[in-house]
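One chain follows as structure tokens, the form predicted on its own.
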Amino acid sequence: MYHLIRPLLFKMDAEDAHEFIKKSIASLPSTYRFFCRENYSKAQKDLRFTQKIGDLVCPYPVGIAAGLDKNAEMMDFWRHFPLGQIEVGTVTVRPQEGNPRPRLFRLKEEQSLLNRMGFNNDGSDIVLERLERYRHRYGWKSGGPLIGVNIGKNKETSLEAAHREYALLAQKFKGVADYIAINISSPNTSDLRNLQSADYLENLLEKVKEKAEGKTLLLKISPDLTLQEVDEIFSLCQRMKVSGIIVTNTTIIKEVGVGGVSGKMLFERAKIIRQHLLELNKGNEQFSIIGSGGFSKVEEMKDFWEKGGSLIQLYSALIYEGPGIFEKIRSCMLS
């Protein structure tokens, strides 16, 4: 159905078409939601398919990367896909416009994407509403998909007033969510992903640590890291008791232009990331290793499983490929 529209979609600016599929996902006939509930219970059912997060289990190993329902607006719509895992968010403490238009872009070639979001979204209170309702609906059923929340800053707080922010947002969120992954590594934001060095790093996690009370954390890094800032970080998510670490955000390629890409262009500069992690972490179950950035065929996915890794998140490939590709992947480990 998707391969149907999509001609249509990549003539429309990359932002308002994904606006629009959010806006018509709510006619969806019900025989379609019908067949795709029912592969997602045969999925869910699957004990091979089961991957860990902290003391979290999670159902299946493929997942949705913050940034594709990022107002928890789809919360229905995802359930009845084969999915481990829904991460909503960047949410910001308030509504946030984010950067001026257009700030989204098809890299059709490369099958990769631009954004220059920069947060954009209906702010906490809108978004917890939401997730709440969804939690009424469905409660905490067990071998459901996750609910993570990704949070962040507002663009004009400071960096040194930053944990604060991210120390309310775990609060506020850690009665519906399953666990809270912080973004420190969005290239949109002024001066953002200076959080990620030690000067910031540890007292924003050990503030959102207090705040949450024991909900699992996961940070999500950049992939324009060094090797060495890599081991800093790994070395502090074990001190800190931090449950694991997403690899990666999107990168800055300048002869691109300005903003942040993912997608296949992403995919060799986070494997890097990806593979040193999971030499650092092997042999540590405690520890998870999420793999999020460009992923787009099976064989990849499969490489990242047998290291080690645990969860993949998917964004970019969904847009090339549409949901889909879900039962690709559930075919294509099946066989």
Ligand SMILES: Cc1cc2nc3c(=O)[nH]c(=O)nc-3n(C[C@H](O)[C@H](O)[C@H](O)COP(=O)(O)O)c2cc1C
Given for the second form:
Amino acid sequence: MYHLIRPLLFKMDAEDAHEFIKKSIASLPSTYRFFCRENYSKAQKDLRFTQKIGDLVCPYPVGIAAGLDKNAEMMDFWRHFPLGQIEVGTVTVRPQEGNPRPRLFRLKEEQSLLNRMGFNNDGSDIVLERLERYRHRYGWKSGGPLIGVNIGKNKETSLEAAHREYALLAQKFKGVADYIAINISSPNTSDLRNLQSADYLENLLEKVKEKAEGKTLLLKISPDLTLQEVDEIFSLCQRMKVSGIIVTNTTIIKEVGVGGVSGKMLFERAKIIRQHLLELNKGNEQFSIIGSGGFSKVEEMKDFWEKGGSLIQLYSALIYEGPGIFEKIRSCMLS
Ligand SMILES: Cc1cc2nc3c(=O)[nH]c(=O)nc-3n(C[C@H](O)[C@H](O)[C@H](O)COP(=O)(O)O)c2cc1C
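Form predicted on its own already given; the form predicted in complex with this ligand follows:
To see the whole picture, the full complex is given below, headed by that same chain.
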């Protein structure tokens, strides 16, 4: 079905198309039926697919990456698909406009996207309210998708003060989220990625842990790190009892333009880091490697999963393929 409307959507500005889909879903719940051909609850109940992430049980190894539903506005919609996880955000303490538009571009030939959104979001109060309503509707029943809240700092907050905002956000969302994803790897907030250096990261994780009070924590890293930097982050995460790493955020490719590149053009770079981390983490079931970045072929997803990856998060593939990709993934996983 998506292939029928995609040519129309692709004639629109990429962000307008996203807003259009979001509004249609919100105003016309029957739109769900247009996208959903069957009830997927069975896929989520198949124990072969169950994954552990920290102390959590993730019912299915495919989820939605941060950025697609930044403000938790499509939560009901996602429940119609075989998804083990939905990550909302990045949410900042205060609402934020983000960078001037246009700030999202399709690289159609490459099945990739370039974005410089800059953490545009409704702010933590509003997103918290929406998630409270979601929990009120569905509760915390096991078997449903895990809800992650991806957190970041406001644009004007200095790197030195950033840990306070991350800690506050962890405290605020721990009552509604299954896990908190700490985003220190977006290329679109000036210097944010410096928070990946041990000088900042150790203190930041310490402060977040204090306020998160046992909530599962994940760290989202950049694909533009050296493998040595990845090693250091991995050791620190082990020491600080973080439950896993999301590998990776978008990459900077100067020739493509200002912003972060996702989709196929990111795949090889992200894969190197994922493989490196899977190797480092071999045999350690207490720590999860979560894949994000460039997944477009279901065989690639299955390969990552079979090599020990816990969960695959999608964004760009959904823009190019539509939700029909979920059924393709499910068939491939079952084969
Ligand atoms: C338009 C857009 C907005 C994004 N916003 C966020 C965000 O707010 N926080 C975050 O951690 N990642 C964000 N991402 C990165 C995605 O979560 C994902 O890591 C990245 O796109 C790589 O996956 P993909 O190749 O499947 O798209 C965004 C990506 C895109 C394309």
